[in-house]
Amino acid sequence: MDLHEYQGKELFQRVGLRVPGGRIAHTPEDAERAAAELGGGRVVVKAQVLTGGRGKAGGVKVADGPQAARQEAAAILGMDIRGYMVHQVLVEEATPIARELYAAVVLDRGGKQTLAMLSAMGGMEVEKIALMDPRAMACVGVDPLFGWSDFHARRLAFDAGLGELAQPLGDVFARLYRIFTESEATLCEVNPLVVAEDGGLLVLDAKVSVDNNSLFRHPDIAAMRDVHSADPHEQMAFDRSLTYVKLDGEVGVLGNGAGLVMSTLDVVANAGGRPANFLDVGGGAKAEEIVAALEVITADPKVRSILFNIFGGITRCDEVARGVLAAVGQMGIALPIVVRLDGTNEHEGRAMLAAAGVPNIYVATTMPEAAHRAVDLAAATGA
């Protein structure tokens, strides 16, 4: 799950972390008054979007007093910045910069570790970052068994030239690897993280993504979450408790198995289609749980056939089938639906769906020859 800026920073300031003074608005007049509030002097209004670039389009603006802050915060919401609509600004305290630097702690899968960046280039994108000069980005990987230590933090600011600041940045990154660990974070970004005219460091901007499978552990993290920027069928899926992600085709895809449904987006794309989603009903999935899964993929007006590739394992079979069925009665499904059944009561849920003689209903044995008929049947229904 992402967090927005503001919301970032408030985790940051739990560990102490510095920084600039700042109220959200909903409304200009919301702003007005929060520029007011933060002395009256110049601020910066910022869009909150869970999207980059938001400089670039128009949602960063300086502004001179409440008055300015109102019309910036006017002109900003309801923007749309990559697709996302602005629904709030962060108005925050105008900060004089001495230096702008880059310092992130990242989950690393590869290394199995946690990964640790320092760059003196900061206030620019990593891509960037890394394409103008690959040496410019310091990295240090950090055993989450031996946990953050001073001499990766000397390390790092050695390797970025930047020595001189080792003490602050030590500090600094101390912080992050704690608020990493104990927000069970997959990133905590700082960009830029900025060299103040007093020489301290401060955040001025922030970017924190944390792991959806810890949020039960998270209560106050979890309720951060932003209905509003969410994709409505992602959220439709959340809200059923369903692993779902969107995508941009036209085979909806559903299986119990993150590995099963991964590999059934291969068959598909091997097949000549596009899936349109990511949806895993997980172990031991009952009818009503097959129902919910359909109700999201058919929520998608880009479906044009669905994809059921089902293991039974833990799963049975006939269950999965009689979820099938009853979705259909239900929900009036009229969208071609390819099912391949396989593994415990393979033989009865397979007997099930031809006893129901539903038309729409397309039963495959093997993953190729599912993926296949649901391509070719997307394909003639898009016609």
The other form holds:
Amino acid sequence: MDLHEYQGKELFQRVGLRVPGGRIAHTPEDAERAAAELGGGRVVVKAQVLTGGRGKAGGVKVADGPQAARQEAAAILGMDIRGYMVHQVLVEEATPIARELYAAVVLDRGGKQTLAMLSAMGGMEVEKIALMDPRAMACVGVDPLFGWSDFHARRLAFDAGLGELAQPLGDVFARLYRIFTESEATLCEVNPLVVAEDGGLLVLDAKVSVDNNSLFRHPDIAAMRDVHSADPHEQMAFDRSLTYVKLDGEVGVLGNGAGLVMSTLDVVANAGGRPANFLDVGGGAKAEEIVAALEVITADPKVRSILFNIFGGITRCDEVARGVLAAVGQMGIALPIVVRLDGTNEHEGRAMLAAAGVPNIYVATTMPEAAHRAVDLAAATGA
Ligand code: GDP
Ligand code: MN
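Having seen the form predicted on its own, please provide the structure of the form predicted together with ligand GDP.
Below is the entire complex, every chain and molecule, led by the chain shown above.
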């Protein structure tokens, strides 16, 4: 789950990182009041959307006082930044900047470690820094069992050509590493981390992603989820406790077990089609669970056919068949549905589907057969 800048800064403040004073505003009037509360001086008005490059898109503006803040907020609220609508702005005390740096702590899945990164070329996008000169980004791997140590910071600072800032940078990274670990984040990025005029280091932007699978341990962070910014289909699935990932194709896919669903996506692609989603119903075979899954899949207007791929182990195929029939009857789905049942009680399950005689339910035995059928039916429905 990605956090908004102001939420990331809230986490950073908990571990004592220096963040400019700020307030969130939902209307131009809110923004004016916020600027007044911050002392009435110069402020920065910043769009809060879950995407980067806000500065370049005109979503970050300096305002000379409450009146100007109101005007800037009026221009930014409602703006579309890379497909994200701005619903709120952060009004923050403006900071005179001497220098902009880049600092991040990220999960390095391949290396099975944590990676700390530092560059003197802050303000720019990380991809651009790496492109201009890979050596401009200093990186140090941190063994998660060993944890953070001062020498990691010295290594980073000197490699990035920022040796004179080794001490304050060490302090910033120790705190950044702590919040990264404590909140079970996969990314804590500060770009820019600025050298203020008093020489101190200040967090001016925050990009934080937290592992979805750890959110149950962090109710305070879970509550930060922005329902307005989430993909509506993924939000719907989240509300129904389903493991769902939206994709771009026409064949809606659901199966039991992540591995089976992953391979179903491949088989659909092999059959010349494109999957519309990943959806794992787990061991669920009850009608309510299948209804919940079908509601999410059919909410996507691009879906032209649906492929059920069930391997019966503990899950019994006759129960799945009963669930499918109940769900389809209850929801009145007109899209073609291909059901492949294999494993425990497959014969009973297939016989039940055949006996029901629902015209848009097609029964298949093997995975390739089912995938070809679903792809053909999607093409026919789409035409
Ligand atoms: P991003 O474009 O989405 O990454 O948004 P940032 O929060 O990084 O803001 C973009 C740029 O605006 C920064 O790199 C800074 O140069 C500038 N900026 C942001 N906040 C302040 C501030 O408080 N004072 C000043 N002078 N510039 C700021
Ligand atoms: Mn930034």
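If you superpose the two forms and keep the largest set of C-alpha atoms that fall within 1.5 Å, you have the rigid core. Keep in mind the model is a prediction, meaning the values are calculated, not measured. Numbering follows the first chain given and starts at 1.
Relative to the superposed core, Ala364 undergoes a Cα shift of 2 Å or more between these two forms.
Comparing the forms between these two forms on their rigid core, the Cα displacement of Ala354 reaches 2 Å or more. With the core superposed, Ala74 shows a C-alpha displacement below 2 Å between these two forms.
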